[in-house]
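Here we start with a single chain on its own, the form predicted alone, put down as structure tokens.
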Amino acid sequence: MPEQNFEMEHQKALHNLKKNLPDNEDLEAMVNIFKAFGDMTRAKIIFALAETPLSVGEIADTLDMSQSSISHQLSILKGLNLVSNARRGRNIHYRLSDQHIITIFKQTQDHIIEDENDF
């Protein structure tokens, strides 16, 4: 009997599979975000911005990189709506657009730690 229930549930899931998959436009947006996450400098910027809003100069100093390099990376992150900016006095400060971004990073970090503890 349990095998029959499995088969019925499996067939039901298989029937719903196509309609439950994200459409190509959403998948493309997701893939582009993961591509952005795949760059070490952008990952460092995301971790830094998870702590506090920062200006380009502050990020550059923190990461020991040039301001132009940081500006280029921020432009990519901003284009994907992963960071936003606001003028504060003479400086523009960048911050994460929302907490989902750092949640993805923290879950990935937890996954790595969990895998390391399995050995």
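Everything numeric in this text was worked out from a predicted model, so none of it was measured. So that the term is clear: the rigid core is the largest set of C-alpha atoms that superpose within 1.5 Å between two forms. Residue numbers count along the first chain shown, from 1. What changes on going to the form predicted in complex with another copy of the chain:
- Relative to the superposed rigid core, the position of the CA of residue 99 differs between the two forms by less than 2 Å.
Right, the form predicted alone is done, so what does the form predicted in complex with another copy of the chain look like?
The following holds one chain only.
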């Protein structure tokens, strides 16, 4: 009876579930990154930096937001090693730490597009 096989498989999966979950530390690292992505300002900063390195002021101008706000958000992104910075003349230029970051955004965009096709 296939119905019972399904049930048995399910029970087995259920039993192993808890120990198959990533440990809290790893999960927390991931969740923190998603949290960083889950804010309009930071997402815009990331997309902007995907095009070219930018100074704090340039980002503030582009996004039409205060210097302070951008600086605060950059320090969060930096704390998570999502961006790095370097002085360039009078300014400090920020850049994405690695290309993975923009890939994750693109992947998510794909998910949304796929999703829209369902309707």
